[in-house]
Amino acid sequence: MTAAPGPGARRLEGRLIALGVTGSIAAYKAVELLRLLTAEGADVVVLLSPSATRFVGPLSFAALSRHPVESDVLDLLPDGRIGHIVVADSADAIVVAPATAHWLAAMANGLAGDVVTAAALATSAPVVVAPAMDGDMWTHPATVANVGRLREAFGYVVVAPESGPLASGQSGVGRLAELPAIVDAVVEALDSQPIRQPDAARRPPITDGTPREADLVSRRIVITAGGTREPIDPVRYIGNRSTGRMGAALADAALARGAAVTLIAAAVEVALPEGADVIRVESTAELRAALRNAMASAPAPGASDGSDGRIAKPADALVMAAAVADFTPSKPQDRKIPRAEGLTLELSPTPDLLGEVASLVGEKRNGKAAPILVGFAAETGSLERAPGKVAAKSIDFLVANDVSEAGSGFGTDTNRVTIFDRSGSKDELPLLSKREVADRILDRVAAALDARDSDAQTAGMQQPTSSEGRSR
């Protein structure tokens, strides 16, 4: 046994604790349990069963733990490792709270149908289980047998539920144990064991994890996503490999930070976030028209194109994440070209849409400062051309990536980007989830908007406000 910790000592300092959450109404208490474990010095990574995500979303857990939340046995970490296996191999202890009757039965029989059971099956670390369910479920012979097997055959520590009001409206034994008691059980289970995996590189990766403030409230952000399709004839088109994941991640992140989002979506292969005003386009020409309208005004609720039902509200920023075709057929046909005729395409360059927007907005628009403009550049092999594009397009930021790099191309959930700005500086980010990349980009957009407005306010204060002031 180790000596009792002194006053103020953190009993789980340096430990990695895996917190498994299953689908009980008590799942909301797991957020506070995470806080208590963290207050004891633990590094906490969260695993959610599919039903748990219906009670508590992963965002709160990810923000508080600074780790990606594991919720699918097929999910990979940004570096390609299997998420729940990394947790199983590196966690000092796994605590499942709340544990449902279903989870107890699955675990007792070795059924790895979710990340919580899979990690517990794959680990040699102590497992602490805190059940929560209706009283009759807790006393049912099947549950009693499953709990007995976990204790006696598996050596799990079971923190029994307590008596009190239950979600069913009845009263009985089934309430999740008090959270401090669960923390005490974790501390006791670890006793004097050394830290199992002190090498941070072999633990689950830490993300930025800082909860973003609602720093885009009252801002309207226009985001483009997906790849344009240039018609050859009514059946065929020239396209690209963009799936729209990066644009969708940007829209989702901007909405979470309070922005009003206009999302101009070309061909996409992902679900688009609810809450965005979506304008569907296909070709570069359609995107061009929608972009001109969207930058000057906001779509009315229910608008499905870039022309009707406008509300005057200029955009504060444009994030041009769409993969716009560089070329389009010079003479698209209005009928399907028969195979027997053969096909020779004459291509014409498409307009530089971001450059056009930059020229249109200039330095001022309707007496207001110009919107912040963010471009994207997909390169292969090198990013050496990227810095010149910032000045050439007269934009604020350019997000460039090498699409030939593993984990950084089209269709992936991750991206490794470098952000260039008009001052000439650059920020090389590590391989991150596209959602985290989106927030890193929006961090800069929010800061640039605040600086823009501050400069405008300062300039306004310096201008004379009366004929008397002008004569002095």
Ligand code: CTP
Second form
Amino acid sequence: MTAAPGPGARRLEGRLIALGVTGSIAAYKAVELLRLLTAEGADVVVLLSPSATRFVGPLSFAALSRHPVESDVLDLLPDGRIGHIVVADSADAIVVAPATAHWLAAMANGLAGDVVTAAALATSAPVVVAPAMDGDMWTHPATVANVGRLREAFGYVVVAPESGPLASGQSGVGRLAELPAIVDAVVEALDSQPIRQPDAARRPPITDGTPREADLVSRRIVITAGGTREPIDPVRYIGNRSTGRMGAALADAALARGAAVTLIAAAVEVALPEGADVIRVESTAELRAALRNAMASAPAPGASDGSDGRIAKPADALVMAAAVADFTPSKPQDRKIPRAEGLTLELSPTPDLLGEVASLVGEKRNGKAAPILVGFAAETGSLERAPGKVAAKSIDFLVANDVSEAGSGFGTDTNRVTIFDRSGSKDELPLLSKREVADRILDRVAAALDARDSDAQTAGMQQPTSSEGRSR
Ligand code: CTP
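Next block: the form predicted in complex with cytidine-5'-triphosphate, after the form predicted alone:
Entire complex below, previous chain first.
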């Protein structure tokens, strides 16, 4: 027996509800239905049939649901999973509202030509259907038979349309049921079943987050991105799989929050945001030189006094998203090595660039304006080494992910990370878009900078100035 929810309890808390919308004039009402479902605590993912997209665009649904809208049965999610199957396997219920006569016929016959029928066919979750159509279509024997089959053979809950004025100008039965009645039917269909998929990583990815305030104005943030290339000879190099997506998302997010951004880009496969001060590098040695320059108090060559919006002052934070080679050829050749000569490479470890910056900063800590340092760790299989890296590198935050996990590796638009901090605590984030991960990291950086400044201010207030000393 389960306890009845108390007054004001959200009846769909923690549930994932798939909202299928098909091509009826009532499709616009689905936006309000989505709002009502989320007000009940549901996480909602929207599926649009091709004809629904002619009545309502996917944008409002995407913005309100915070998930990519699925409208093509052949589309894959940004992380490569098959969208309608992920929905079918993880949703607690599928609600089709409005359902057209055509959709009812396709469903009754198992024709999976659109994402809504495909997800419904592939799921074992309850399906709630709210038809809307012209009165004569609703009473046609074909529709009556199809609705009967959905109810009796498939066990679907059908929330019958109501009587009233129709799009045709006539009056009759065919209007989409009242939205609260559809929400009630979903709640009832779920009864006290456990949540099917509580793991957010197995649900459809979340695409966006709350827009942030301009909380990084007058901050200068250095971000490194992409993978370094270590020269073997003028033609060949040792590289890695980094695409620069995470670093570009960080730069984009920092700019949107008002920061001045220096973006040191090693090899990247994505467009870099306009507005960042981009410095291109190839090898770890070049990255090291650029990093020293960018972090330094002296303005980098070409940096301005701030009159053009670029701020020539020491960096307030470093976010080290670049995949830096751990080894580099000991003796790179300045001519191409002929194949006939054969090749045995001798590699030397590279300096730990983040560690180097941290030890320079270490000398400045103790109340001074030391920059906040963020490292990344791409691990495989487990994150157990991550807390040790925060201490070893003496950094403020380490963003660790398991690159062997689906949706979290190189070249994806999503990432599932855990943020470790100096105090030893960790924040395990769900699968998010890289842009949202960037904002979550910058939330920490902005808060740490504010704390740093207020500490410095308090220390300044407690320290009597020499003139105060004399007047006492
Ligand atoms: N990093 C760096 N210099 C290097 C290697 C890595 O600054 N030569 C930075 C990376 O940009 C990243 C962080 O250090 O932000 C952690 O990288 P990772 O390769 O996980 O750390 P390592 O200490 O090299 O550990 P591992 O033994 O896993 O290679």
